[in-house]
Structure formats: C-alpha cells, structure tokens
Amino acid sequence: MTKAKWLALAILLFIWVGCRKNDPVPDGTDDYQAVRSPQLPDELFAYSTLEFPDTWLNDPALQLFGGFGSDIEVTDAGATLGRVLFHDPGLSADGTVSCATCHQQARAFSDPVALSTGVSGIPTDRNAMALFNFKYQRRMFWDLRTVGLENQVLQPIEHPDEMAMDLAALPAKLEEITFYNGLFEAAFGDATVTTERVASALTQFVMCFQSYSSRFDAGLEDGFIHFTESEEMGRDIFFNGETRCNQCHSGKNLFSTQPFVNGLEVDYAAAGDGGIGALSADPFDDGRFKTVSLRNIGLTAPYMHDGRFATLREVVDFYSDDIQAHPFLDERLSVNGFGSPGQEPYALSLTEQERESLVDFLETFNDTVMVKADWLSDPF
C-alpha cells in the first residue's frame, strides 16, 4: 500500500473514532453491570442544601420573571439517582446515547455541534440547549411547548431520533440492573421503578445545575477590578442602553421568559422553522423562540435555535449589522426601540474594537464551578 493510501486510511479511522457515539452497553445484565457500574461516594453529596445566593433570591428581575421552576423536593438520594440516570446510555434503545451525550458538562450541558445525533443517526431539528438555573424556567424547549421540568425530562428519552426508548419498557429494563435497586430504594423507599420516579430523579438532578459563579459575578462583588480594559469596554457597551442588550437579557440570570422574534429571517416558516408559530399557526408567532440566558454563552457554541452561528463574534456581527425586517420583529430590535412590533430593524454599526470588547465581556459570564463540579459529572 502506498504512503498516500495509508494516510487516507488513517484519516478515515480518526474521523470514525472521533464522531461515533458511545460504545453500546452489553445486552446481558451481568456484563452491563461489570462494564457500567457507577462509582459513587460513600457519603452522598448534599444536593438538598444547594441554594442560590441571597442576591439572586432578592433580584427584582428574577422575582418578576423567575420562580417558575419545579417545586419538586430535591433530596440527596434522589439527585444521586438522577445523576446516574442522566449519564447512563443504557436508557437509550440501543445503549449508545445518554442525556449527557447531547448535554455535556464542560459545555454548560450543551452540545458543541449545531444539531445533535441520537440513535437514529438523523440530526435533530434544533440545537441542544444548555441546561442550568431551572429554578427560573417554567416553559421548556425552543418553542416553549412543554410546561414544567418533570414533563420535559422524559421526552428526549422516548424521542425516536434521540434516545428512542419505549417508556413502557424502561422500568423493567432498569429493575433488571442490580445497582439501580439500591439507588431507587434510597431515593423512594423501595426498589420499584416507575417512569414517574425516573422523571422525578432526573428533575431533582437537573435542578442542581446552578450557574452563578463566573468572573462577572466576582466582578459584581469586587467592582470589576480584575477586568481587562477590553472587558470593561464590553461591559459598558452591554449596559449602555443604546445596544439594548440587557433589555432582552436582564437580571442576574441574564434572560427573559418572553420569547422574541429576533430577525434572523424575513419568513421563518419558509426558511424551515417557524418556532412557536409552527404550533400556533399564528403569523404573530412566526420565528418566535425562547430567549436563552447569556450565562455560559462562551461555552455553548454554536448559537441560535439552529446553531447557525459558530462563534460569538458572528452573533455580535448579526445584531450589529444584519437584523432582518419581519412583520413582527420585536420592537427592542427596531430603530425606535419601543412601540409596536414590525418596525425597521436597528443597526448598531459597532466598530471593530467594540465588537471584540463585547465578545470579551460575554466570555466573563462563563461559570467556573458548575462545569467542573464532580457531583454533576459522569459517575461511570
């Protein structure tokens, strides 16, 4: 074989290894447990004691927009079980995909590709959203179609293109795996597995994805004395009122519970995804999508509902120069900045330095604890 052919073969092998899903778990229960038994601490992590800082709990924007999250009680044993379930590919039909496959901790529980691929091999329709701060979220998914985290967590498990697991068969499958017996008993008082208990445990664990530890948060405490000149310029741009960045991404969580039409398209439905409009059939909702928090925004590329922007700079360039006219464009993105929707798009026309500084500032929203916490990590 020639050197060129060897090189081509090596490249193909590298691509195959780098892009494949997790190795499937063994079919036999004993083999499965030998390969996939979780390594958990002798003393359970105190998930039940996790709290948001007082500054968050007293934040007017969060009191106004937030507090909608699940009221389920988080227990140490329940969240521990949820941690195992979240990271276990055995919950998928073919044992290759877990919740964590498309929601990676180091990426603030998002996926670094535009569209995720599950057991079917068919890419999902939308970008996998980052997961954190669910105390302040009530409506789930990009199109807000589901109310309540408990009603959301099972949907990816049964979705045919994601984990494709028959929920009716899931309890029996988990009951056959010995290590789940003790985990369910500790969490719920007996080893019985039900889909409701799976949903409860997953909800408890995901509710512990709390993001409030970033360089920006440290700056709020010390007066931003450790910010660079560029980051300081970016902070001024973000909050100066002219860019209106913090009108859509406000409060400690840098978010809004209101969905917006943000001018990515002239006609979203014609472009392939009408967002909430695809559900409501109301032209007012064409292209209306959930407004995500800017926390961890430097970790969660690519961006937008379809992952069209690979970098933060592309996002900044879009909002500076390329907002498209739309019959129901949000008024905050219009020239006037108030009034009725559908006005002429606003062009910020930021300078090169302003764009780079704004990107530098957005990077300070990245969490420094949640993305590395061992109590949220893969236990297998």
The other form holds:
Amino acid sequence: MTKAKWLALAILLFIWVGCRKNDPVPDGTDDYQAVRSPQLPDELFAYSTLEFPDTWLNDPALQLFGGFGSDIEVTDAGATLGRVLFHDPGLSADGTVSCATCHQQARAFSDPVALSTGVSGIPTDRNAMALFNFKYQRRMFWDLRTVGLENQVLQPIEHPDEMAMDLAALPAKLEEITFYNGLFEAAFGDATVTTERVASALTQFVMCFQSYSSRFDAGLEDGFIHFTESEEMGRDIFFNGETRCNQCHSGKNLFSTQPFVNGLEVDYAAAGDGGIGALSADPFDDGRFKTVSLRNIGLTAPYMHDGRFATLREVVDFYSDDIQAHPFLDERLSVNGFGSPGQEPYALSLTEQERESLVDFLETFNDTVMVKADWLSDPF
Ligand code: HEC
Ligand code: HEC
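Show the form predicted in complex with heme C, please, because up to now only the form predicted on its own has appeared in this conversation.
Let's see the whole complex now, leading with the same chain.
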C-alpha cells in the first residue's frame, strides 16, 4: 500500500472512531445540551393533585396499606424534575441507559425481555418489574430486600449492570448540565444537586404512576355489561375459589404484600435463584417472591421473577398443570387449599376454552390511561 493510501485509511478510521464516540449521548457537554433538552409544558403539570379514586381510598383492605408508600411529599416541580431524571440516559456512566430503558411506559414501566441489559451489557439477575401503585407498597424488589421506594431509586443508578454511575460524581455531573439548574431550583429552592434531592425527585415521579383505569375497573362500575362471554368465563375462573388466583393476587390492586412460593421449582436455590431464601438462608423462604400486582399483566410479558414464561397462556398452563411439589408450596396452590396442611400441588386440568378465557380476562386488567399519559412520558 502506498503512503497516501495508508493516510486515507488512517483518516477514515479516525472519522469512524470519532463518529462512534458520539453515538452514545455525550454527557454534560454543550453538544449534549444542544441535542437533548427536555420539552416541558409551560405550566407545570399538577402532579400534586393526582389521587386514587374514592373507591380505592375508602376500600378497607387498601386503607390498611395506604400508609405504605413514601412519606415524601409530591410537588409539581419535584415530580417534573423526577420525570426528566427518570428518562435521562445522562444519569448513567456512559450516557446510554436511563430508568426508562428497562421501565418502558407503554409496558406499564417494565421491559419486554426476560433479563434486561444496562451499561455493562451483562444481563440483570431478574426480570425488570412493572412500576405502579407504590402508595400501597413498602418493600421493593422480587425478594423485598429494600424497604421504601426512596431507598430504592438510587440503587439502579449505581448498579454496575444497570446505570453504573459513581453516585459521588453524579451531583457535579448534573450541575454541569444547564437545564438541570432551573429544574432543581424550582423543586428545591436552589440549583444545588445532591443525591438526596435526586432520590426525592425520582420518588415523587414514580409515586405518580397510578394505575386504576382498565376494562376490569369499568366492569366493577357497570356490572361487567361490556365483557365478552369469554372474559366473563375467565372472571368466574379467577374468582370461583378453585384456582384461588384471587386469594393471592387480591383486592383492587390484585396483589399481596406477603411473598409466596407459587411452585415454579421443587428447589429454587438449586435452580439458581432462591429469592428471599437466598437472603435468609431459611429453607422456608426458598422460592418466596413478591406477589406482584396483576394490573397491566397483558402488557408486561415475559413473566415471573426470571421472565421464564413468554406469554400469559404459558402462565395459565403452568398454574393448570405444572405446579411443583415444593416442600413449602403455598397451601392455596395445594389440593387441600388454605388452612389445610399438605403441599401436594393442585391439578386444575383446565379445558382449552377455560385457559383461553382466563387469558382473555387477565387482559382486562390492562391500564388505558397511565401507559399513555403525557405527564409521565419521555420529555426528551
Ligand atoms: C438495566 C435495567 C434497569 C434499569 C436501568 C433500572 N431498573 Fe429498576 N429494576 C430492574 C430489575 C431487573 C428489577 C428487579 C431486580 C430484583 O428484584 O432483584 C428492578 C426493580 C425496580 C423497582 C422495584 C419495584 C417493585 O415492585 O419492587 C423499582 C422501584 C425500580 N426498579 C425503579 C428504577 C428506577 C427509579 C430506575 C432509574 C434510576 C431504574 N429502576 C433503572 C431493572 C432496571
Ligand atoms: C399462593 C399465592 C398465589 C396464587 C394462588 C396464585 N399466584 Fe400468581 N403469583 C404468585 C407469586 C408469588 C408470583 C411471583 C412468583 C415468581 O416470580 O417467582 C406470581 C406470579 C404470577 C404472574 C406473573 C407476574 C409477573 O409480573 O411476572 C401471573 C400472570 C400470575 N401469577 C397469575 C396467576 C393466576 C392466573 C393465578 C390463578 C390460576 C395465580 N396467579 C395464583 C402467587 C400466587
């Protein structure tokens, strides 16, 4: 090769490397601000006035858990800042990953893959959870290891496989980005960035993910007159006391604050993830996981803590035919039912039509408002 050709190749390589470097969102530089600056409404959205309907607030079962959410007060400016932070990949070490990368609004703030990938490219240990209705939840993660949403929200920023950002360096990084000055000032009185303020704003925003509008909720109001025959059959199967679905995924929020063993494995630790058992080393806790809400369940595939089931049909087939004889399988999933000792798994052997109906009914839990709400969307 001639000298000129070498030079041309070197220049091409230089340009190529240069371009690639600009691919991820560059952080804190003038370029970054020119390309990415949040589009926010002129008048702040009234986050502080968002509230659950009276039917929820007056529900005796939910009233018990109503104080479980964060004590942090939601202000319009605080949640607005939280909205920007939640959607900003600039919070990650290399400017490529935001909370919304793994918690996508259209999927009720979950991720359509079994395991997510963040900055490192190494898959997360578990399936990214859907995020909503934190007013009623105190314990976070599949194994409930963190108490309080405000104590959770900084963890993904630091986690090496999620956003991999050095928390100590985060305030200075954000203070460099001009649009954050005004947002912090509006939310907290001055432009100083601290990790506590970041946690507060993220908590305020995530507290605004409220999900209570679905075809199921409309049915509760109008006596289910708009349900199809199949959805009605599925509703009966869910509540009839034989499947006992509603004995764990219960009440208006279709969840439990108690973790349960639902029999995915005979021995979860041996299968690779002991859940709460991996923290307590108590065999009673092997495979005990958070009993997540079934709201939005048609939007949040794949399913279970490891995303093992790709579809709701696979979930229904599992509950019908494949529950494992775990030594501490919850009694509700055993032949004898709640209150009667014995861990022999029930075998529902649902018919084809019953399976389809149950899936159709589960789809009526999908939210119609939260997943499209402008005020929760990506402002960039
Ligand atoms: C790389 C993917 C990824 C990113 C980025 C990410 N998360 Fe998550 N998130 C997960 C996974 C996976 C879990 C479940 C982890 C577990 O249980 O061990 C989770 C769990 C949660 C939970 C617990 C929900 C519950 O019901 O218990 C909250 C809250 C949450 N994330 C908020 C956030 C926030 C806020 C951000 C941004 C600061 C964020 N996440 C960034 C993957 C991610
Ligand atoms: C003993 C309590 C219990 C009963 C009864 C029960 N579940 Fe579950 N369910 C759980 C737990 C706990 C999990 C999470 C398990 C895991 O990920 O390891 C779960 C997970 C799920 C999921 C996946 C949630 C997600 O976001 O990935 C669906 C869907 C589901 N259950 C539907 C049902 C249906 C339908 C029935 C009735 C046929 C039912 N469940 C009965 C406790 C129960």
